[in-house]
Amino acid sequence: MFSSLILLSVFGILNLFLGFLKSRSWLLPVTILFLLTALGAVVLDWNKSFYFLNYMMSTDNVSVAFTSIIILSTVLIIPLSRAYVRTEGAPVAEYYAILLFSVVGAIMMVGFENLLMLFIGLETLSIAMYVLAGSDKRNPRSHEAALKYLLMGSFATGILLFGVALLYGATGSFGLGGIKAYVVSNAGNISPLLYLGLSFVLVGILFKLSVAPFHFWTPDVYDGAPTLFTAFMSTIVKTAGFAALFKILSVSFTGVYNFWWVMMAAATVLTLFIGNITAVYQSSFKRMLAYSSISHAGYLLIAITTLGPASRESILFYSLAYSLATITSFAVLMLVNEQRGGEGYTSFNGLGKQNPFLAFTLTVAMCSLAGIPLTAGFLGKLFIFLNALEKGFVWLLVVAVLMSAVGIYYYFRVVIAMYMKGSSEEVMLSDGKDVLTTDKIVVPGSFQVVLAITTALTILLGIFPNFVMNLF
């Protein structure tokens, strides 16, 4: 993982000064090659086990694991900017830079063996999801989604850093094993800072994962920002959060599970239970994938919430699902907006006749999203169901597993639209226009590469688990 950090520092660096030159046609194209030599490099760590940084960060398999998943995902929402390589003046080599510099935010937040570090990749990848959230600077909606996720993300940093203070003095470390070894060494005595200070933390990362009750930024940002953005902020933030999350707890504070357990059950129901009923009073699909969002960390909250010897391998199986299903229904809503101007429900009427592939790709992300058999959605459910039955969590399983049923009711709005909705339907568009939605959407090759990987690894996974499963 080391390698793989210098390079993409370096990759984006260089991006900064290709910026310069007079053609941009070719920037896409060397900012996926960026990415896969970093990715080879990550894949050329596993089995190996080591530290670096004067021991502030590591790599084992499941941060190899882990960066794979934030890198691959990367490498999949890149060609779908080409509207922004396109665009006249777009700063497309700036764009590239900050995406790149914000995973290697993520990547540390993944291999972090020191607090400090993960305060350091933790804001690396805010600070430019405040800059990408508000690059439209032709749309208020942009600026005002960036200035909320500013002074909200900042509150939550300032938060954060308090409960890492805190943490400090109880133990007397910034280090996992440090405060790991205080923790065990102390298991009777443990001073009243440490709980207090991990209360911070916790709220602090919960924040960036968009779990309730921290997550009202969410759907105006979300809504807001770029298309491009929102779906790199949706899947990559939320990886590299949730695995931040679960080595934290359980490398250092499993001696204490009794106490922050009751805060992880609390806010899984609470975010269950806002974000999927939320999500059915929305008229806008994109601002529905924003509360789809706050209710997948519900889902996988269940997983850190019933910590166990399963609980790795079914967060990891979760995210690389639900980061597939998410980037093929934005990649559709990419273009559904661009050529026919509206993000609502009404927008996706008739696509099912006037382009079957788009169609069948986002019917396939959604079943995933809601959680049906043969697909990778319905399987990382089905694992933290398990685990959380194993656990004893049985009133947690039959909360998800309600939600899970309203999550259908939602999801299947759009299919209704595509399939079941004529194309020649006079429809209103969110900004108040009425449109007769018969125009084909045409699919440039890039996103139909995208689609048809993003499609066949959400049916492959749901059929054959196993590959990723058993990585460990």
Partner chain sequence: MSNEQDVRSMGGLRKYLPVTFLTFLIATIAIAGIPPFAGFFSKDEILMHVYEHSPIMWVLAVIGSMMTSFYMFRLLFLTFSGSFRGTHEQKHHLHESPASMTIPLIVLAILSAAGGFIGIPEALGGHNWLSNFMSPLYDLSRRVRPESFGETHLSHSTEYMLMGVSVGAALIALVIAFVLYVSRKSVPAPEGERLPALQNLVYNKYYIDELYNNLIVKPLMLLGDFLYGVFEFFVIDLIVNGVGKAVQAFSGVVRRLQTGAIGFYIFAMVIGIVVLLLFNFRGFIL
The other form holds:
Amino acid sequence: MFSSLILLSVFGILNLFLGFLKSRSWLLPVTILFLLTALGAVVLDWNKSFYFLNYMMSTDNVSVAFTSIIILSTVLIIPLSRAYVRTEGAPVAEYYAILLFSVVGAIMMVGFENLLMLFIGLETLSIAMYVLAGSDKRNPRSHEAALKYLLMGSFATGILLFGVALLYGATGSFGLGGIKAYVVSNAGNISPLLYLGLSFVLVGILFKLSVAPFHFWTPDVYDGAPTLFTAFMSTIVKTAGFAALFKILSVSFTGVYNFWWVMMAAATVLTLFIGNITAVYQSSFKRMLAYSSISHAGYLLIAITTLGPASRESILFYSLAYSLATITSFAVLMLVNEQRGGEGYTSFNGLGKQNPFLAFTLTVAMCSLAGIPLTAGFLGKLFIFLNALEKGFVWLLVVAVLMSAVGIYYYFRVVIAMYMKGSSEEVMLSDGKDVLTTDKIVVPGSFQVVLAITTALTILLGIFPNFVMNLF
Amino acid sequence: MSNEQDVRSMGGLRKYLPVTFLTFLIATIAIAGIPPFAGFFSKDEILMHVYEHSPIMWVLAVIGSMMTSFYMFRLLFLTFSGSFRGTHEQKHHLHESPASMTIPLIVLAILSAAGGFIGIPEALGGHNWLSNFMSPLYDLSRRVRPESFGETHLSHSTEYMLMGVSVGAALIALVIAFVLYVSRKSVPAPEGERLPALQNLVYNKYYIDELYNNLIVKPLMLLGDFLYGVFEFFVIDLIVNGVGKAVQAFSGVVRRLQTGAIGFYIFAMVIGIVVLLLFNFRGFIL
Amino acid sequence: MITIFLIAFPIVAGLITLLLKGETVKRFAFLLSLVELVATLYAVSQFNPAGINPALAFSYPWIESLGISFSGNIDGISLLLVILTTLLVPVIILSTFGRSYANPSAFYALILFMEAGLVGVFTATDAFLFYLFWEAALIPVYFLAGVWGGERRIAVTFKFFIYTIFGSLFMLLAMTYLYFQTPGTHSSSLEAFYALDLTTGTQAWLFWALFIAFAIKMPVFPFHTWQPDTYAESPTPATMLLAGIMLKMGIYGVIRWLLPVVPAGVAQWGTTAIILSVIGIVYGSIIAIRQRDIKRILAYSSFAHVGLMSAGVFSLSTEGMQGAVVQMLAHGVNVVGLFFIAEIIGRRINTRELAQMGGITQNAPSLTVFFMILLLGSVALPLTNGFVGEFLLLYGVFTFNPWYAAVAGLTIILSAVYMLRLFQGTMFGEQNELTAGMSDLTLTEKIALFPLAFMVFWIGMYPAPFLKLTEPAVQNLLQQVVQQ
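To test you: the structure above is the form predicted alone. What is the structure of the form predicted in complex with its partner chain?
Zooming out: every chain and molecule, the one shown earlier first.
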């Protein structure tokens, strides 16, 4: 973990220098190579457990697994940046560098042992995201997204920092171990400051995870940001955020479970509700995916609310399944938007006939997100449900099950558009001015590889989850 | 006979359709229950079991079989004996059916003549080959009421008596039919002619068809229309689709929360935090 | 091993079919489905109804850490349904020879995929594996209906899809709950579920969670409103799969996963289930009488018939259960044949409106004969397959409560009414412009219908082999229910 942290930081700076080279076609393979090297460095730490950076961070199998998921997702997302490489004058090297730096931030969020490290990681990741969200300089919606994200993000960061300070006040420590020691030794006589501090820290993290009622930025930012970076936000940020939330609660605060589970449960229900119900109304596929990301935060939150021995596996598996399916969806969306124009469901009409491969991969992704068997998403949900039932949260599960049924409705709308609606029908944009083309989409090689990998993994994990589950 | 089915327009067909006449004759004898044709054996077995169960029902059944014998012979005589009563045009076209129709008739006639021999009752020194056919199905009924499935307990003399009575009844009916329709050559009254009340009731089948139509068929149709036209779509499906519609409508409402105004978003966040703190620290406040 | 082959082979066959192009795909798919049928017959030859059949069972660890295994077994009930599935799929594929569907390789691959899902459902003995196949069988038929269906297909099939998944999510909920009630390191195997000892209150809500899933699938009144629309809008092969086989998934689910698992729940709520089923019988039959579309008549008739099967199963009697099992086979045969007849008529005269038909028998005597045979089976005339099943079913309901049986018995009269109305309306009467050009069955159509007609008589006249095949399994199950 430590080596990967250093490697990625160095690679990011290297990337900036590579930007001076004339040929930009090198950038993508080199960046992927960098990431794979870092992944190798992470995996080397498998089955080792140690502290580093002066007890600021630690590594164990859970953090190695989370880091691997994050780097793997990045490796799968970066090849989708083809459009940027082609665009004249786009600062591609800088984009890649920022992405690498944000991965560094994400790794800090996974491996932190000290709340200050969590803060630094969160900020590194967030600032990178603020920049990337606004990277589409000619699109006012991209500006709006960046500004909204920045304003609200700063607000949330302030709250988080305040919470950290309060925790320090209550326990005299920034370290997870120190806080845990306080919680254990003062059981029954815990300072209200700790409760207040914990509440604020949780709010800060839940904001990043777009958990209701702190989710309002999500649809606007996801919608406005360039799709490539939306994909990045909804996978890497989410995985890192849940890793952090899981770590802080499971390491330091299991002693005060009775304090925080109620508010987590309330947030879970609200998030599931808002995410799924609002997604029903959307006519834009991209905006639907934004709400879907909110609703998946809700499912993951179930595993946190019902924290138990099996939580980490289920969070890990779910994050992986969710990331794979989300990357597929955004990849297909990018192609459709680029070559057909429009991000609405109607842009997908007749895709099943024109591009069977694209349609199939997107169908698998939708099934996975909707939790249909034979996909990783189903088993992810199943593991989370099992985890919840083990703790006796039947009512929470009933809510989740009802909301899954709602989920099927909006996920399958795009499947219906692809297979059951003809491309021959004239497809009009909602404003009625522009007629979309419904020609065959040219799928570049890089997309083909990424889609093949994500889809194959989604199905494989859906049938043989042991690949991942047996690791723990 | 070009689709004519009214016996009043037939008569004397024996000459024109000999094969049909012969097979019809055999069938009539069989159905009337006159030995040794098939009908006798089946009817005899049924009547015997009925007698065992209740002699009154047996009497009714014998009367019924007597009537069968009467109307069958009536039909036979009206159709095939006497002289032709149809139009000249029809008479001109009378001819025997093609082989494709007569061969099945002959096969059936042979069966109805000889078919009874596979189930000769023991009283007549035979063995019933068919009594255990389909037995797996009735296995369970047999377990419940074994006595219904057992061999008959009647003595052979009683059986002979029963056979005699039923055969006698059939023969009496035959004679009555012969006297009425062959000797006296009476023909049923033509359509439209006023009939005596009782005969009218019988001719209209006791008006049971009309009764059925008004009491059962029409209400059933109305009920069907109601269930399909109203209940199915305006009750059940309304609830089913209503759930979907409700979710959608609700979604339309919740969606409005996403105003796009950042001030509102932060306000909502603050409200969220306040509620959360109020809840978490209710102990300190109250 | 043979059982795994039966599940895996259609998947492989489907994948191969996907790679092929052009109209020859259908012949290929037909051949592959015949191989599956032969494999089933081999399994039948290996089967010993009275004893246990280790040769037909399989069990492999799947998600070891959670005690979830990839395991299945074939007993008499399963075997009968596997026979039904593997017999009907070739017939269904053969029935499509007369017309061509767009993108045939996908069309036939989906049929084969569905076959795999169905065989999986009927053989799985692990709850989660069962759920997996349960959904896996749904997806192909959803696409079949949604892509190749009629004008209103999108809305109609979407409703069907969401409705059934909604139901099955409750089943998943119940199964996960049951899983956690198993002692030790939990297990999701059928035996572990059977061994559970749950309180009556728990069983009551589990009953409903499971019942709703199965009731939507069958469907039982009042969960049926997806069914007539879906049957009418789907392409006929999909309708046949839905009515002929998929419907049985619901009943099978009740027999295998509901009755023995939550017997106290059944004791408490079984009567309600029977009442709903009996209402469905009469309700469906009466509506069928007034339908104008021939596929809709058959749809409502199927709804009514399944009501009787469901009532028989919940009567918890050997006869009712045996009747349901035999009737599943019989109904599958009849309904597939009848939908095929409807398809043939609809395809030739381009309408399914009963009012526009008549006099078909004059040009199509063979069609008339096959129609009559299947119809008689459907109205349960003695010596046809329907009689055997319905007689036992009514008997079973009668032992439970004579009054329910009396109402349920109306099915015999009412089904004769709507079926004969259907027969009269199509076959008899005057020819019109449409029906005058009607041609008789082709050789392929006759070949497809022949096995069905044969089954009508075989089961009707000599049901003993089928009853003997399933009796020990039925007894085992009932014992399981009574024990608790």
